[in-house]
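Next comes just one chain, in structure tokens: the form predicted on its own.
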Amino acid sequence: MILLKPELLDRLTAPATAQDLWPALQQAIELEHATIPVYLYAKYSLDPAKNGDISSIIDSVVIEEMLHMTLAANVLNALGGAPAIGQPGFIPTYPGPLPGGVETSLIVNLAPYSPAQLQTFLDIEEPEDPLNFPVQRVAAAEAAQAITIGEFYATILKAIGLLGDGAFVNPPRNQVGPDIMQESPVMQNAVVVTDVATAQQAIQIIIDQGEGTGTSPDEIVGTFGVAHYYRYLQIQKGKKLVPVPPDNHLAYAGDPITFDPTGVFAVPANPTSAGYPTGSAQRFACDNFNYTYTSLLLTLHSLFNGQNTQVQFNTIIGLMMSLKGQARAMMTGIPNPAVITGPSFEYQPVNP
């Protein structure tokens, strides 16, 4: 599991004003985003004809991470804050730790899909008390002071209740709700935050989708389906998680999920734009991808800061489709199969 710095809980245990929650909610946005490039890189590296089930599972988690960013931004806006998404430091450096982490041994890489990369996904999504894979990776003294992601969100949940409805901006401001994202079934779960109840509802969705609602085999499937950790665990087990008669207890006994190593494109790990020669086709492709990705973040920043129009959301969908197309062309060597390029997910506000 990811362990976070205890200072992230500063000002949350007894918040005096809504502003006391702003840093934690900004941290939540950054943390939810930080996994997206890692998951996408692995997804893009898979040949869907050979590893379609794995690609679909990763894609389902990515979409929910985007929802979590939206939910955290809605809560921050409802409390008078302003999400910061378009600045250079928002994108993590890979390889490296996730934002706010103290678990120095968990270094996250931009890497093609592999069983080892899947284990990293499991490490990222592992709940506080998982059914399997109990892991201890940090020194005892450091671990005693650290907090889990579950504790982080649980403390935010409690702090929202302590503030009361009077802390929320009236009328609601800069909310991204289902009316704006009608084309995405998952994003229909975006909660318009107006008070304690709706703010806690938004945070609870993040908890339920990320960690699940419980730790027994029959509690890990909640309103939103299988929590992320157990969704990824299906890949490692090689079977889908399904209820098994006669008692309908959950087990990894469903349709097989197979991994074909020949269905992974030969892309590098942890590419950088600067690592490709100036003037080369690879440098051009990488810069163009990074420019599109940065444009996506800047558009999200505008959306979360008041420009919440359907046109803005449609622009985001278009940029996401462009990223997918560019990444697939880069990783499969289009137009030159001998030239494979890895998208580096770096801040690139201007395309040189």
Contents of the next structure:
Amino acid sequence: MILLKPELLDRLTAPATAQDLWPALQQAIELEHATIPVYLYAKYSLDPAKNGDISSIIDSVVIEEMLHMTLAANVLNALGGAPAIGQPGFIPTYPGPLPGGVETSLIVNLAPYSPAQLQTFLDIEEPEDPLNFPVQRVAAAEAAQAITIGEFYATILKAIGLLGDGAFVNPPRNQVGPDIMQESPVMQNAVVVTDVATAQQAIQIIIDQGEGTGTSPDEIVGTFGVAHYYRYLQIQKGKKLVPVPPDNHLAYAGDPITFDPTGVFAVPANPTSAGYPTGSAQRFACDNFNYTYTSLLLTLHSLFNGQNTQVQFNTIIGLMMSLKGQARAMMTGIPNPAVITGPSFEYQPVNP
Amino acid sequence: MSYLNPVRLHFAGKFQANVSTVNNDPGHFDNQAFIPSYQELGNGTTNGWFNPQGDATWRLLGCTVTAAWLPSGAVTSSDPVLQCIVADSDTQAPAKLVDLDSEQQLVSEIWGMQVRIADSSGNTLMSGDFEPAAFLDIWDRAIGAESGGDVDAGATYQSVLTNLKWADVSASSFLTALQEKAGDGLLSIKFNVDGINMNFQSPDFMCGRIVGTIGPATTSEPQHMVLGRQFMAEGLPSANINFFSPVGGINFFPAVVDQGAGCIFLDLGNAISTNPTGQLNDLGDLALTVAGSTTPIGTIPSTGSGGYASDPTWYSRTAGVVALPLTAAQLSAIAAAPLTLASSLTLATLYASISEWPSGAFVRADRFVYRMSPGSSAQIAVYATQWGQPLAGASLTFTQDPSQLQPGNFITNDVPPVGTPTTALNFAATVTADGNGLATFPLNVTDPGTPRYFNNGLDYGIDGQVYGIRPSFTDPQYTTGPVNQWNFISILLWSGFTASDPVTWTDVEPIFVQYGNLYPVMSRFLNLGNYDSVVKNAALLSLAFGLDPANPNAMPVTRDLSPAKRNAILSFLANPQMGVPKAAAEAVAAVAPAAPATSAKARMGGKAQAAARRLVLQAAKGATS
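Switching forms now, from the form predicted on its own to the form predicted in complex with the partner chain, please provide the structure.
Every component of the complex follows; first up is the chain already shown.
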């Protein structure tokens, strides 16, 4: 489980103005984004012909993290704030804690898929009270003070209620709603935020999809059936989570999910552009990737700061596809089978 | 106005042109004959050439502003423009480099490029959209390059930047002046590319050198050519030439006489040959003379301080643009007399020379690459000039000329022909230029059928047909020198296409299968030849196929597709239906691949391979065999 720094709640307990929620919502955006490179790196390291099921499961989580980013940005915008995405500090450093995370808590690596990396995914997504499974707590002293992601979002939910409808901008301000993301079924769950009810709806989706409800792993809103933790757990259990008759309770009793260790490309953990020699093919590919990734962040920044159009969203899809194509080439030795490169997901506004 | 202007900046760096090469072979468009090895790396007829996995990406890499000029002279280091970079977009996918056709690969166009002038941290000061343009004047530039292929090639791109967006540029006198001159919302951009690396084991694979110039432009001028003086090169006839090799050692180039500035701007950026490492060859001091006088009106030194051959920074600092000051008497003397640029060396083997036509006349289409659907028409702007001025009222003749197109197939009895049927193009043989020397050439096209289907027309093949139309002066007295072989209009005319209603997989399968075959990069996203995979990705495919071809997010294949086929695909994706499979036609009896009759250089593939297939060369071979 990720433990967050308690000061994230400082301004949330008795918010005086909408601004009091801005830092926490910016933190939420950064947190939701921070898992995406980690998940994508693992996904792209998998040969889809050999590990297609695992790849698909990771994919389903990634796209919901993108939705969560959007939901948090919509709430921030509705409260008059401005998501800050196109800037160097937005991307976490790997290895390292997730944004807002307690440093002795979970250290996250950018690493190829492995059972150990899957455990990291489970640690990231682990709910406060995972159903039927023991919780591995961080033993550090500061953990006693730390808050859970559940507490973090629950406090935001409460703070939104305390602010009241008057704190929200209506008509909608800079909202990225389902209408501009028609190509994506998952993004149809985006919420246009204009008041307390829609803001709480948006935050609740993040909670439900990420952690599941308090009593069931089922997502309340979603396309993929169960919350992230339980979705990943299917891989560890080696079976799909399915309803079992007669009472249709969920159990890991479905089709097998097998991990084929030969279907993982030999990419390094925690690559950096600077770690590849200047003038090398790896440095070149990494720089190109990072330039495209930075372009994506700059474009997302615009999307969430007033350029909330379908054209802008389509541009973003194009950048994501470009990144996917580049990452696949880098990890599979294209053009030179002797050269494998790990895309490092770094902020790089100039392509050298 | 154009980039050849007292207000201009030069930039230099690298480009990446990550083109894919499976589609370089027209025979690879034959779905029935396609085998997996055609997607594999390797030269020759049964594989995918040197970069089968290319993704068509075109990038500007590490380009920096190397010099900037104002009417008062070179700007000094106090102007921050000299710390600026010239970059491509940071808000959209990378641009794409796209061939017109497998049988016309010598006009590759850059699509979807945004050009930015930015500070060294990447903050944009100016951005503009590069109007898609094709390269011109490709030649065998690197003398003595051993490795063959396109490694020795040089070529040039000229276009305009539109949709200009300026940040606060007041800190730079140069950028302030450039913005003031861009009142029409346009900038002129020209760059030269050479030295592409075709070795997949090199870090510089698919990269090369780029040097260029950005200056002002107006809406009243052509976008892809300079209205100026045209130095015309005669080609060397030789079997070992890939593209073009000038007899006089200097390639085609334009120049502009600027009366106000009292100078002539010569653009030698794609005109001086290099050694295999890209260093400019020493042709001796280059003297500009005017007919009737042996006294140079200006000289470009090759050696000494600032010599084009001796100073390793000369090319990147100037992009090959040289301004020679002229007196009033010289301006008057050259106004209507042909110019010659020639080397001062007396050794016959090194002597270099290039001249304007004695008539001073020139004719060219501004944009020279067109994709057209049956039943459509194009109004093609063609400019006639003399001594760099409009040739008002000139009568221009237009003729179909497929000689530079590149038909071929390693299955030698199933070569898709080019330029037929000629009757699909309808145009007036002569058009008269207006008072500004501008002739608007109307071209109407009809359905060419499917002349490039394989197996006697039974098997799906290359869509439509490619054509060449060459403009010239009706009055032969104007045509008094060598004609540029590359100076013609290329047209890809798509076949008519009607799908069933509703559109089914049976209709679109050959299209998808062919693209899956030709672009292995697509396998990183989906299996284009598989119904389930296509349907699963229908939303993303709809997005990609629905974009404007100029959008960098459009898949490279989109630009090969007729609007009719694109619409059929979109219709299919909106409501996928399997349909009834068609029985396959009996395959043509294939003739074993012939030993390549091309030069060793061409055998490495790329444009050199295509160039070796040109009809004009096939005809010459036929005449001598």
